[in-house]
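Starting off, we have a lone chain in the form predicted alone, written out as C-alpha cells.
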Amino acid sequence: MLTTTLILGLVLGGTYALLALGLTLQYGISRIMNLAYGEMTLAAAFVLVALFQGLGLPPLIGLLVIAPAGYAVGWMLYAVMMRPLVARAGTSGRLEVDSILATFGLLFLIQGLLLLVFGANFTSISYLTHGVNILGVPVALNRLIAFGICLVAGGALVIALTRTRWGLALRAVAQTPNSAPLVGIDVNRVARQGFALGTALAAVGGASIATYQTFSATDGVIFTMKALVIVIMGGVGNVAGALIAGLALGLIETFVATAIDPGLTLAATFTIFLAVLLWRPQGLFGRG
C-alpha cells in the first residue's frame, strides 16, 4: 500500500506542480493574481480533445501546438487587459486588487464560452490507457507521460531562470521591480513575458490533464484553487518551491484517499492551506 500511495501520489503531484508553475510566474513576476487561471487550463484541455477527436491529431503533437498558442494568448491578454491595470495602479499597490476583480470577470467570460462551445457534459479521451508496472504498481501510461511533461517543463524552467540572462531578468523583476530599470531591464516587457509564459504553462497543464482525466467546463475553479494552494505552500514566486509543494500535495491527497476517505481529500488540502497561511504565510520554502 505504501508503494502504491507513493507512486500514484507522485504522478498526481506532478500534474499539480505543473499547474502551479504558471500561476507562480504570473503572480511572482507580473503581480497578476489570475483567478481565471483554471479556465485557461480547461480551455487548453478542450482544445486538445477537439484536435484529437476532430482532426485525429495525437495529444503529444497537439501539445506542441497548444503550448505556443497559450503563450501568444497570454501575451495578447496582458497587452489588452492587464497592461492598462498596471499603468493605472502605478506604485499605489492597487494592481493585486484590480487584477483579482478583472480576472474574476474573465473567469465567467471564458467559462461561458466553454459552456457555449463544448456544453456542460463531462469530457474525456482514451489515449495510452494501458498499464505499466512500476515496482509492482500498475500505472496508466498516459499518467506517466503527464508526469514526464511536468519534470521536463519544471526542470527546463528552473534551468532557464537560474542559468540564462533572460531568467536573470525575470528574477530581477520578481524580486526588485522598482530597481530593475536601473540596470536596463524593461519591466513591462519582462512582466508581459512572465504572464505569457504562465499562460503557456497553464495550457500545457490543461493538455496533460486532458490525456487522462475527465473534466467539464465548470471545473476551472478547482484547478485555480489547487494551483493557488500550491503557490502559497511553496512560497509566492518560488518555482522550485511550487514543484516540491505540488508533489507533496499529490502525496497527501493520495494518502488521504487510500487510507482514510476519498471524500476528505479536498478538506485535507484546505486544512494544509489554512495551516500554512496561519503559521508560515511566506510559504514552506519562502524566506522568513
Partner chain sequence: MRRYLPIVGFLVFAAAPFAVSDYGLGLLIGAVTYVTLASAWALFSGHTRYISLATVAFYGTGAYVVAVLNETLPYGLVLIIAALIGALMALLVGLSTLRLAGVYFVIFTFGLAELVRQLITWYEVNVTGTLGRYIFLDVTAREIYWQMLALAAVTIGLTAFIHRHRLGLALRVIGDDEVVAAHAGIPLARTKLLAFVASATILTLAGAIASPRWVYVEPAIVFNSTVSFLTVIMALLGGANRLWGPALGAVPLFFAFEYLSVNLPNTYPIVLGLLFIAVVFVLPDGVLAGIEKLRARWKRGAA
Contents of the next structure:
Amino acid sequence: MLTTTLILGLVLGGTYALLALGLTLQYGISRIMNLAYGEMTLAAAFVLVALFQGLGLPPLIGLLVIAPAGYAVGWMLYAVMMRPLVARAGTSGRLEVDSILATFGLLFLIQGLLLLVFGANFTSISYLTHGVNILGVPVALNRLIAFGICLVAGGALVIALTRTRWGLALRAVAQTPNSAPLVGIDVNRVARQGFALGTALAAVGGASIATYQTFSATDGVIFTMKALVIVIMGGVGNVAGALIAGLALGLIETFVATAIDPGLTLAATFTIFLAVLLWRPQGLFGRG
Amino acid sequence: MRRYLPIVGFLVFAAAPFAVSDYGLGLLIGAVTYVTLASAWALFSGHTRYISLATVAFYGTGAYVVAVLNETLPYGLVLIIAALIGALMALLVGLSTLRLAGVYFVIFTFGLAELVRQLITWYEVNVTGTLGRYIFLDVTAREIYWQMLALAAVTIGLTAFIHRHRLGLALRVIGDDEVVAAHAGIPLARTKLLAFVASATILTLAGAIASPRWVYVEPAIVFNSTVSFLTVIMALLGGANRLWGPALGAVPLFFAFEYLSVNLPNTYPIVLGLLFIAVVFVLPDGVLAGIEKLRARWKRGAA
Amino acid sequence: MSLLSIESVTKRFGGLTAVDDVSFTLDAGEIVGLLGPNGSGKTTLINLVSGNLPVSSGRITLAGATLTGRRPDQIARAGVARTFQLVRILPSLTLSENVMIPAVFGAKAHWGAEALAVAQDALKQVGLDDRADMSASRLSYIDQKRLELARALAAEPQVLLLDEWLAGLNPSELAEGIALIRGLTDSGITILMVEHIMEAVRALCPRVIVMNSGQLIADEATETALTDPQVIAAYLGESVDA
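Next block: the form predicted together with the partner chain, after the form predicted alone:
Full assembly next; the chain just shown is listed first.
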C-alpha cells in the first residue's frame, strides 16, 4: 500500500516538477508571472491527442514535434505580447500587475479556443496501458514513460543551466537583471529565451500528461495553481527547489487522495502553500 | 448641482422596479450586484494594485451561510453572521499573505475559491451527508433588488469617504511604492488588511443578499470562478482607482456578457480573454482615465 | 548627549558580512559624512537604521529608544527620515501629495490644511513650491531628487539620512544642493550623509565615518581622515572625485 502510494506519487510528482520548472524559468528569468501556463500545458496535451488519433503519430514522436513548437510559440508570445509590457514598465513595478492581467486574458483566450476546437468533453488516449511490475507494484507503462520524459527533460535542463555558457547567462539575468547588461548580456534576448524555454517545458509536461491522464479544456487553472505553489515552495527561480518540491507535492497529493479523500488534493496543496508562506516565504530551499 | 447627481440617480434606480417586467428586474438585480462587486473589489485592489482573484470565494461563502442558516435564524441575523464570517476569512487570508509581495497574494486568491469549494463539499458529503441545500426565504425579487442597491450605495459612499481620508492616501502610496510608504510612517500590513477586510465583508454580504434568487444552492454553483474574473475586468475597464469607474465598467459588461452567455456561449471565454488583453494594452488605467487623456489632447490641439 | 547611537551593529547576507560590528554615535545637530568605496556597506547601514533591513546583531537607539527590531514605519514615526540612493518618488501623486505623506502618517499626524501647509513649506525649502499641483511623474531627475528631500523634511525628523543625495548633479546644481543642506543644519537637524563627492563632504561635514568591507576604519575630523593612510588605502583603485 505504502509502496504503491510512493511510486504513483513519484510518477505524478515528476510531471509536476517539470511543469513547475517551466513556470519558475518564466518568472525567474523573464519576470512574467504567467497565469496562462496551465492552458499552454493543456493545449500541448490536446495537440498530442490530435496527432495520435488523427495522424497516428506515436506520442514519443509527437513529443519531438510538440517541444520545439512550444518553444516557437513561447518565443513569439514573448516578442509580441510580453516585450511591449516589459518596455512600457521600465524600472517601475508595473510589469508584475500588467503581466498578471495580460496572461490572465491569455488564459481565457486559449481556454476558449480549446473549447471551440476540441469541445468540453474529457479526453484521453489509450497508449501502453499494460502494467509493469515495480517493487511488487503494478504501474502502467505509459506512466513510467511519462516519468522518464520528465526525468530526461528536467535533467537535461539542469545540466544546461549549470554547465553551459548559455545557462550561465540565463542564471545571471535571473539573479541580477539590472547588472547583467554590464557584462554584455542581452537581457531582452535572454528573457525571450527563458519564456520560450518555459513554454517548451509546459508543452512537454502537457504532452506527457496526455499519455496517461484524462483531462478537459477547463483543467488549466488547476495545473497553473499547482505549478505556482511548487515554484513558491522551491523558491522563485530555484531550479533544484522546483524539482524537489514538485516530487514532494506529487507524493503528498497521492497520499492524501488514497488515505483521506481524492476531493481534498487541492486543499492539501493549499495547506502546504499556506504553511510555506507563513514559515518560509522565500521558499523551503531559498537562502536568507 | 453635480453633488446631487448620485442622489437623483439612486432614486431613479430605486424606482425602477415599478417600471420593468420580472425579467427586467432580474437583469437589474444582476447589474446592481456586479456594480457592488466591482466597487467593493476596487475598494482594496484599485489603489493598492493587489489583484484579488477571490471575489467569488467571499460572494459564495455569503450565499452558503444563508443556505445553511436560513431555516434556523432570522434573516437579519443571518446577514450579520455572513458578514462576520467573510470578515474573519479575509482576516486570515490577509494576515498570511499581505505581509508578503503582491504576487503571493494574487496566487493565493487565485485558488482560494476552489479551496473553499473543496472544503465545503468534503464537509457536506462526509459530515452532514448532504450536498445541496434549499433557501426558502420570504424575500421578493424587489426586496433583493433594493437591498443590493442599498449595498451598492453604501459601497460607493464608503469608497468616497476613504478616498478623502488618510486610509485612501495610504492605499494610493502603497500602490505606488511600498518602501516609500513604510518609510513615511504608513503601517503597511495594517493598512492593507483594513481595506481588504472591508472589501471582503461587502463581497460576502452581496452573496448573502443575492442568495434567495438561487433557491437551490450547492458548492459547484455558488463558487463559480467566472464571477471573480468578471468583477476584475469590470473594475479595470471602468478604472479601478476611480470612484465611479467600477460601476461604469460593470453595467455595460454585465449586459454584454449576459447577451454572450445566451447567444454565443462558446465564444464567451474568448471575448473575456481579448477584453483583458485589450484593457492592459489600450486602457491600462480604465476608460475614465482614457477619456481624460483624450480630452486633454483635444484641448491642447484646439488651443 | 548623543542622539543616534549605533552599537556593534552587524548585518550578514548568507555568507557575506555587509556590515561588520560597526559602532558610532551622532550628537544632536551634527552633520556627519559616511564614506567608503562602493560595496563597503554604507547603504546597508542606512537601510539598517531606517529599518528597511533587519540587523543580524547589535543595537541602534534614537535618544535612548531602541530602533532595532522595529518596522520602518515605526522608525519613521520615531523621527528618522531618509532619501534613497535610487530616487523613489510616487509617480501617480502630485508634488504636494508626495510631500504631505510623512506629515500625515508621521508622529504629528497632520491632516487637511495643516498637512498642506507642512508640505508647502517643505516644497518651498527645495524650491518646488510653484509646482505643487503637478504630477510627480513629470519631474526631471534633479527635481525628483529635490522632491525626495522635501518629502524627508516634511517628516520633521530628528535624524535625516541622505544616501548619495548629491550624486548625478551638474556643478551649478551641486553648489545649490550644498547650500540647501547647509541651510538645513542651521535649523538643528541631525544629518548622516553617504557621499562620494569629496567637495561636498569637505564643505558640509566637519566629521566623517569611513567604512571598508563592512568595517568601520575611521571616525575622525574630515581633514584628518582624508590624509589618513588607512582611508587612502581603502580608496586605492577607486576613483575619488576630489
